[in-house]
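The chain below stands alone and is given as structure tokens, in the form predicted on its own.
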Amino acid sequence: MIKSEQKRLIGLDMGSSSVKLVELSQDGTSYELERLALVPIGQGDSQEAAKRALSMILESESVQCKAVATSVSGPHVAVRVLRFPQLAREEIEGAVWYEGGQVIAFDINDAYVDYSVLDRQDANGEEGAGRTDVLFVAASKHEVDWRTGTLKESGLEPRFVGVDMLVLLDAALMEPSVPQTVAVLHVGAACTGIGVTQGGATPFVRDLEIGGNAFTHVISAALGVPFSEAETTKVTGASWTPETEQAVRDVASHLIGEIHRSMVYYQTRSHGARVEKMLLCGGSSRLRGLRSSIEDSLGIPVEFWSPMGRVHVDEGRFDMPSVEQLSPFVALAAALAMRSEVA
């Protein structure tokens, strides 16, 4: 088969602690790694630092493909299911605009809005006669424009801007053994994202304002060391003291409590649908003991996961231990790279 360069998209995750780039080639349903890069951004650095990190990646990797997929998350992004009485097609947009403006935490007039009318079925697969359900997505124009503007300034062409957890859920549903009801937990530096879907149907998405940086801060305070040194300690698990263990345990308990409440809410909203498996990814997902603590608290299997697991890596071109080490960090970038312009 001839691989189509036109359809390929570079996956670019412009996070709060690093910029990650993944480029894949595709042959049918198989993916091959073409480029992978990560450049850290210092704690507290500005958006200019992110731009410099992107420039470093583009220069060092000699990126030829210009079409880019990226995504947004956090408090300036909202994903909601809006439920209305049965509406005529011409009534939907106005209803979505009004109701959406009531349920998001920012001004809808300063947001990009998209929506999709859902199949009128309830959780048991029965027709939801007499109502119109809509998946509503809104993102702050400032958040989106900054990313797309940065890409254009760097000579790239933004073709797709998604929501982190929706992109990761799409990638998870491509896995061959994914269960009927699956959750993805992405533990990033600034926040943790949760996404749940049943049979690929209406997703539940929530961003928690607790991420890897919260763990690093308590390690820094417990050991009396700079943030950068505490970050290394967090990643390696070395030099942990009883004080460090307790500080990390306290933050983990808070995070797991929020995850548990989110799962309970999902079950309530989905009429008792229980998550069968949780897929854990993100740069802070490998924090010592975190996976087992989440699994014990939720009572469901929790597995480390990254879309990179489905990507073939040429060992003659890439250092496999390095790719494996970066795999949880670049999960979102890899999921973005799996999209195409025709998607």
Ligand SMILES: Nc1ncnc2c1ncn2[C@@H]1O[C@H](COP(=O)(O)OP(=O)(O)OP(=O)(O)O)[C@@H](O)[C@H]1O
Second form
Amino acid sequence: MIKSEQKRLIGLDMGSSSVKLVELSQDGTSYELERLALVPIGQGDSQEAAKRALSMILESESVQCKAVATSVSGPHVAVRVLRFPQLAREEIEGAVWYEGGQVIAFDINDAYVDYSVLDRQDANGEEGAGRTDVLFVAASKHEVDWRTGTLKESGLEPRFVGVDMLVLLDAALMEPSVPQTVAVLHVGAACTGIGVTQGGATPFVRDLEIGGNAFTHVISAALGVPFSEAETTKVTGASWTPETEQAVRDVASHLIGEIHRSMVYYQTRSHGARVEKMLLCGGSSRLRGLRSSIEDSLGIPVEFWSPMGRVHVDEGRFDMPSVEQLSPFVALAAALAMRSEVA
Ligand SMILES: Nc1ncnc2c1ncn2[C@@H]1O[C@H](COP(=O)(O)OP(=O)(O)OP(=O)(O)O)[C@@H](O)[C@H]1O
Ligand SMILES: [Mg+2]
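Next, give the form predicted together with the named molecule, keeping in mind that what was shown is the form predicted on its own.
After this comes the whole thing, all chains and molecules, with the earlier chain placed first.
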């Protein structure tokens, strides 16, 4: 019997509150956990802090694998479907650069750009005759370069730089019972990512600049305590007052309102395609009552999810309760480590 070659890849998520590393080995379609680490980022310049956190992980975990997949998100990253009248092959590049430059909020000349022409069917089932639809992705060079530069300085080999929500959608599509139209909601500390795809086609991605920090800020104001103390109150749920509850509810309503608007926008663009399920991940997905509030407001099932659910974990090597506890935080790092095409 020929045994397939085992691949290894590190998924690295440089978040604003912590750096997360997941190393997986892959044999065929099964994944084995080799390493798992989360190092909080202290206050200060976030890039310097991220570098320090990464060196701490590399030293303490004696990481051997060099190949890394990482990703970017936020206002300097854009994923859009561009619609043109039918274009000849040689006209597409120029049209994409011109139109892409108009729809993004940063300079396209300082960005890495990637695009692919969508199948007619990918254009959300609408008859696309006489039209060329293009999936356009742009990321500011600065966002990408400081990450790849940091990895190289640390002796690592950046093999893949993706977009957070596209990477998470790809991982969601690998789940065995994923519905036709599925959404992923990734709630972090500084921001929240929303991704929707219908049968794996024409992804819709939006990044909101609101996350767990917004909840901590209102708790801090309601209780008159510093941010760090409010953070503990939020996470433990201890000593919540009616004022805290109200402040948290207000932020949650704002966040859910934004999510709802994105869903409505998606539905309009995709001619009524209804999201059948939302998969919830990221550290702030654990905020008390958030899952059920989103479910009640959107009227669709919302489930906790992490690609870690498909990873085999050797109980002799890892402390299972810790792995379970970290699972929502390392969803993106795990999804990155599953990019077998670059391992
Ligand atoms: N039990 C909990 N309840 C509520 N919030 C929690 C809990 N545990 C962690 N959090 C919040 O999760 C957030 C950290 O999540 P995560 O690691 O996904 O963010 P990040 O990747 O660093 O941030 P970002 O992606 O926005 O830059 C923090 O805001 C933290 O307060
Ligand atoms: Mg994050």
